[in-house]
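Single chain ahead, written as structure tokens, the form predicted on its own.
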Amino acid sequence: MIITKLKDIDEIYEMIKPYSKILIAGCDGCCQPPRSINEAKILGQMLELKSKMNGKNLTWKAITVLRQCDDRIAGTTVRPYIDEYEAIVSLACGLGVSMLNRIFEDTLTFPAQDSMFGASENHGDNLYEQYCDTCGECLLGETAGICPVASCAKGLHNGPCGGQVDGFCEVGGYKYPCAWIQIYERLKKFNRLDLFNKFRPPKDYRLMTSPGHLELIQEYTNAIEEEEVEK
């Protein structure tokens, strides 16, 4: 799931002061904490009431997406208001806000949010933590589970740097733990320390370039056709 952070009140209503009409598009995807109707109605009363303290009016209407990311469900759901509201506040990650500003070229989308980072629910520390950054090389199978891209805050790739002290990070204050004494540990456990003495070259930053694209329907076709051949 996508972590996400509203941003302060200020901010948002600096960019829909031009407009007096506008609509709130909550999500009801995989942001966390929820962003759906009842937060878009939130938004759109504190925003009224910001409005009538800067002496405007503004009016609003709340609203709800399955998922923003989606083109079809967001485009189905939205479209039938689209022509009554001047711009839309999205709710969604910026991946929604992207998506509703590339299917309704006519109307400006903007982000009622920060998108932090992507993460797994902990319930048993009652915290979201970010386990993986999607870098397209995945080396989960070397390092017992434990992500060194996105749990090491250098981003090592061959073990620990020397500035953990007593298996803690120096990054942060020595508050979180180090990614690669997790990952030593959890190896040892299951004696598969040859992975942690295996030697990983450098990152293919190649494979993080931005914008990314797959094709789906190739992807399909390839594992087809990858598996009538094993046949």
Contents of the next structure:
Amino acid sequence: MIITKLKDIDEIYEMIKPYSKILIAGCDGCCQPPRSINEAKILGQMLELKSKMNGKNLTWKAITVLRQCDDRIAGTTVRPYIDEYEAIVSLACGLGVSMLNRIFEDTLTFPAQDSMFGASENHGDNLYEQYCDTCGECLLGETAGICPVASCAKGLHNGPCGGQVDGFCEVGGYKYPCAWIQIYERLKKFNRLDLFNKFRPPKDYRLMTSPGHLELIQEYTNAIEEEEVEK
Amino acid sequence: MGNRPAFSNLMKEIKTGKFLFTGELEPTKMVDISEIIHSAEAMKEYVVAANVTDGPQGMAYVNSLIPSYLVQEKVGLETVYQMTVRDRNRIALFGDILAAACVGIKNVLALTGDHSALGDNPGAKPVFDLDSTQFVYLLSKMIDENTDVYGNEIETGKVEMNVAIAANPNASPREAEILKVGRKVAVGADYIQTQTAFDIDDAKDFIKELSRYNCPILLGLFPLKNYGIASYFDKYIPGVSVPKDLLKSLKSAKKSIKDKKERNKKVDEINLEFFVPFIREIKKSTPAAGIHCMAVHYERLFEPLLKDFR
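Could I see the form predicted in complex with its partner chain next, after the form predicted on its own?
First the chain shown before, then all remaining chains and molecules of the complex.
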């Protein structure tokens, strides 16, 4: 899931100020905390109020999309409304905002949220945690399942650094654990310090460079479907 | 010790087995570095080389290469060019090492660096393309094989440098630190300069454990110029705690002695009482190659502190 944070209402208002009719699109996908139809309605009310305070009338409609990051789903859901509104405010993560902008080339979609990180839901510690940074070269087999790319503040491959104190990291005021001490302790538990001692050479950051591209599995591409229709 | 020749005077001195001292210079937000030059002149007689720090605590300071060069040029004191991987990717590290080699720098201390979030430009994008171990690997490639990490050759001249690494005697759990140092030594470190130690037993144990790698060790010590520095160190430097008695004596000197000269005299006495026996014990009962004395802005202590060891 993608962890998101609602932007300040003033910042959202500044983005939509030039428009008087906006569509607010929630997302029922993986965005956390949830930003669905209710959140879209609340945002609409807040923006309407804000507009009134600035002597403006704002017309808005709230909808929600099953997953804004899927072009078919997002396209089908949003298309019936698109001609009625001047702009869209998306309550999805950056993936959804980008997708709506790509599908609806003649309408600007603005983000209502800041996207933070891809997270796992750790109920035990009551935390959303970033266990993976999608770096393109998985090291978890050498690090007892704890990712130094995502979980070490410096992304070190051969840690720990001198900034850990009693297993806590200098970044964030020694509140969060040092990933490399966790790795050390877990490898030690399994008698696998050989993996800790191993030197990991410089990483190939081309594997992590954005923008990322990967072709959809062929069976599902439009091209193949069209070919079949022709036959 | 590996097969790399001793390129620097410091490395040559270490190989003689003589107990030696290195100092530390901390250039900050400055264009006029005459203060650094003066400090270097003041310590020249007592140390074999001086480290030049690279934006400690994540601060935006003058690049350490130019002060490293100028101290060698103007003062004739060899420097240990400190480099962190915080602000440079492998291309910039490679380029800076070539530049350092161009101007005759013979020692480099490969560091991770304090995170930029801790410094005075906290929103900066931290680099960490390589970690400090991978930086040692790059240095080994450059020095021993005359290439970058991809095998692209250095066209003219050779990088003749000795590689220092850091180790933290205050780190806990210690085994992780010891193993990490071993990993770094294996990829090509020539000697170790440690973070500051205040506990003699801890320091002795640490040196003993590190000595398995046969990599010369310079134990870091940090004389405390005044109570303010001591309490700052105690509170804000990761993992370092200044002994309570030392803090107490410095505090009482600050409170009770109004005359600055008299107060300085007392502070010097307190430091000498603590550090002279400390150094003596390290020299006598450990295989340490010497002391890395981080008496930044406190050069007057070098003479009384080191006179018995020269």
